[in-house]
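Shown here is one chain on its own, the form predicted alone, set out as structure tokens.
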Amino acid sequence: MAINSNSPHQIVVLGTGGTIAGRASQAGDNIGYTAGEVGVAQLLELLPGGAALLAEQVAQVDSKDMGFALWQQLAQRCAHWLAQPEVQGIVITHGTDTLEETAYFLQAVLCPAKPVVLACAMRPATALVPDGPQNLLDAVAVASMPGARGVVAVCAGRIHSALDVQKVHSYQVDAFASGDAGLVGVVEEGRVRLQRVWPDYVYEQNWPLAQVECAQAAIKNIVNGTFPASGWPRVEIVLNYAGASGLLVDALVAQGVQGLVVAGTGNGTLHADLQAALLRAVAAGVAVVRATRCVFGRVLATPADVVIDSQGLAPVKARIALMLALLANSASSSIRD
């Protein structure tokens, strides 16, 4: 698919599915519904100059069925057009799901000095007062602001960066939420107003299975398809609670798993007899990291620590960091071979 050359700031849009792109029976009905049912072409015809905008279906899924192999060929497809110098930014309309998943590998995987913004919804493009088309039409508005940068994510009016968007409520419109970091800017009336910087991340040095340097070999084969999905590291989340015990880990460890990511208490705290477990993977060669199951907030390191922290980020982001950490040992190790 060509882009416009006559038009120096054009605006790709790549569509994945999602609630946004979802269609219900009845028009009043914002919970029965089946996600990714409207192309995005179909979409943009919604907004007012939809039809200057560049469309493509990367695919049509619901974002709790978002998978390796997808977030391979959307990194692959973001690579492509961030690259051709006629683009100014990239919108992704997505499930609610998994949004801040999706968000966080991208950024992690291109820390794009373009801005990609994804777009959602939490009622379908059926729905009587459907959410999706201002969304949309808002984060249009921010990657086409000059000097805008990185991965964000747009919903109810609010730009929220991948390093810090987590899905705080099921059902309102406005379900995202940055935590302790707060938000990158607002749209209103089409213009943005940024509260703080875009978002630009590199891994952290001083977390041991991170290292920038490895970490790119990793993020390039990523990219240019050289890791099959199929093959990329199994790293599981389990949850610390009252009375857990470590049969889930022991399990896991028996079945091959890579690495952990654990979901403590508090402070990262945990149930002795997980952290028991957790130490015997450890000593088994698996991979363990401790997040917090906190919305806000994050694990304060002490020297007594015995499980590495997640460095601020949430379970589920952890995962996708410790992956690609993995991922990064295993290319090291590749070229070193």
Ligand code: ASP
Contents of the next structure:
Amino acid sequence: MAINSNSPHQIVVLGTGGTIAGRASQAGDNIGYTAGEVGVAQLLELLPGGAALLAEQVAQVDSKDMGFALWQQLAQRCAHWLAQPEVQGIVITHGTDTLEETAYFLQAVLCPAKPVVLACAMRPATALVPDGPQNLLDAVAVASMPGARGVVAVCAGRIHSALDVQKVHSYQVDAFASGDAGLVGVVEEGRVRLQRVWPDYVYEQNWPLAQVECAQAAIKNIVNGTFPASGWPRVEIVLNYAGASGLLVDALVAQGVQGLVVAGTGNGTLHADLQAALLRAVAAGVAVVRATRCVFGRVLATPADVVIDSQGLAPVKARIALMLALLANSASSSIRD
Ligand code: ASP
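Now show me the form predicted in complex with aspartic acid (ASP), since the one above was the form predicted alone.
Then the entire complex follows, led off by the chain already shown.
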């Protein structure tokens, strides 16, 4: 679709599916619906001023089914639109289930100087009282704000940074939290009230292993398609719990896993049997990182640590950071070879 060159502050809305685009057979049903059915252009028709926004349907999925190929496609469409001088910002409609992962991935690969705002809903578009239209309207307000930048998520009037956002409720409309970091701000009657500065970070700051140049080369190759998603490193997450053994880790190593994130208990603590298996994995050349399964706080390093920590990243985001770091390392070895 051609850009409206008469509008110097164009907002582009990319549709990917989710409950915000969900359809139920009965209006009173908030859980028995199919996600990703209503087109993004149709969602915008309900909004005041929605017709002036540029809509592009990138996908129509339930975000529980999100994967690397769609992430790559989404990053490419974002990069395309962000490069247009007329575009002020991007809104992405997305399911809530993996929203925090997509937010972190896009921030890591795009580091956008313009706003990229994820909008979602906990109730389908056909609900008696859907939350999607207000969330979408709020997301457009955030994307339109002068000075806004980086990837953020907007839900229930709250703005969360890609680094901090986590889905913390399975049903309520205010389903997200930003942990200890707190909200970026709130949206009230179409106005954004900031509570801290716009998040402006690159993922290398949260990933000590990645050399900046190599990471940038990997990221460029993700966006330009040189690194197809089918070849991205396999990184899995394992969990510590009472009675945890090393069997899963040993099986994953036998399958050729390239990276492992362990969601430890408390301050990243590990059952002795699980830790022994992780150290065997490290000896076999697998990259291992330790996060915490706690929603609040982070792993604080101690001199006794035998497995490096995730620098404050939650397990699902540490998995993405490790995958990108491994991709960066493979880019740097292919540059050296
Ligand atoms: N399963 C849905 C999705 O993530 C849930 C939602 O959007 O709220 O697409």
